[in-house]
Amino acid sequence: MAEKIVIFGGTFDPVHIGHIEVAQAAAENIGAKKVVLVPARRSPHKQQRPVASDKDRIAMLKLAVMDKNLFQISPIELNRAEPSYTIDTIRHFKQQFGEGCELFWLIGADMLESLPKWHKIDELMSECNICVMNRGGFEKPDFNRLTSSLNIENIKKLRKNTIETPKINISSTEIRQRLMTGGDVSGLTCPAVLNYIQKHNLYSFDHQLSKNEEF
């Protein structure tokens, strides 16, 4: 039987408990014994770069999963020149883990509408399983809206690979905004990550101002 491996990409700026919990839930649903977290240089759907540096985001990810054997972290997209495409990342992991593995790329339901615009989407969907994470309590995505942009077989795959994940109302944006104004973020990210953020003065008003001035 092929080894099932979950790939979860994102800016993780910063990583929070919601990222870890939904990835764990997805892996359990799929029956995967490995989750690879892939920090992106920037979101492909956003113009602005992450606030924290690549080094800091990797460090925070390591702290967030240091006691969780399920997780690995890959800097593949940070080390690749832009533009960085998902299909290149998938092919990297197929080479790393072997053709016998079965790869599952996690996306949020909010990303579904932009999926047909992804680079070489038909090839991507033939080389991995794209799994749509649907948060508990929310209606399932309307796949019929994709009929004009994706073929029927790919839409069937998306329906089949829809995963119900825990409802966790946390976002990295909210955490950054709270930290910038001196707000409390305890319980939103793991203590080790919060300690790192405080130690390195990440996401404070002065830190975000200095980052903006760099560009």
Second form
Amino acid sequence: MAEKIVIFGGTFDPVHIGHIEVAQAAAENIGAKKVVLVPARRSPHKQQRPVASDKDRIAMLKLAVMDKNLFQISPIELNRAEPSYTIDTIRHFKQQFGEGCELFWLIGADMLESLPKWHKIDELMSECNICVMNRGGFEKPDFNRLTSSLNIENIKKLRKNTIETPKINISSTEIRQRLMTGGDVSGLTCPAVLNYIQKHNLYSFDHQLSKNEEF
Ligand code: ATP
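Alright, leaving the form predicted on its own aside, put up the form predicted in complex with ligand ATP.
Below, the chain from earlier opens the complete complex, with every other chain and molecule after it.
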């Protein structure tokens, strides 16, 4: 039987408990023994740059999964020129893991609306399974809204590939905002990641000011 591999792309700025918990639940649901976390250099779907550097985001991911064998981290998108497209990442993993593997690309429900605009979406959907997960704090995925932008077969596929995952209402934005204003973020990301953030003074008001000066 084909090996099932979950690929989870994101900015991970920073990685939080929601990312890890839903990815674990999705892998269990799918029957995959491997989840590859793929930090994005810059999301074509978000205008803002990541606040933390590539090096810091990778370091935090490593800390978040250090005791979890399920996870691997791939720098593929960080090493590629911008803009970086999901279809290229999927083709890279097909080559790396072999054509026989079955790839599952996870997205949170908040990403569904932008999905039809993803580069070469029809090819992407024929080369991997896009799996939509519920996301705490967001509405349930509404596939009817895609009827004018995606073909009916692909909408059917997305419906079929919806994965029930725990609803965890945490976002990286909330963590960054709380840190900027000196708020408490315990319980939103793991202690090792939090230590790293504090040690490197990431996301503080001063850090954001000096980042803005770079542009
Ligand atoms: P930001 O607040 O900076 O936009 P984020 O919390 O959405 O960040 P990303 O790294 O941008 O995190 O997300 C990567 C992927 O993980 C996206 O598909 C997103 O929908 C999904 N995701 C993030 N947080 C959750 C969550 N709590 N539950 C389910 N999916 C999530």
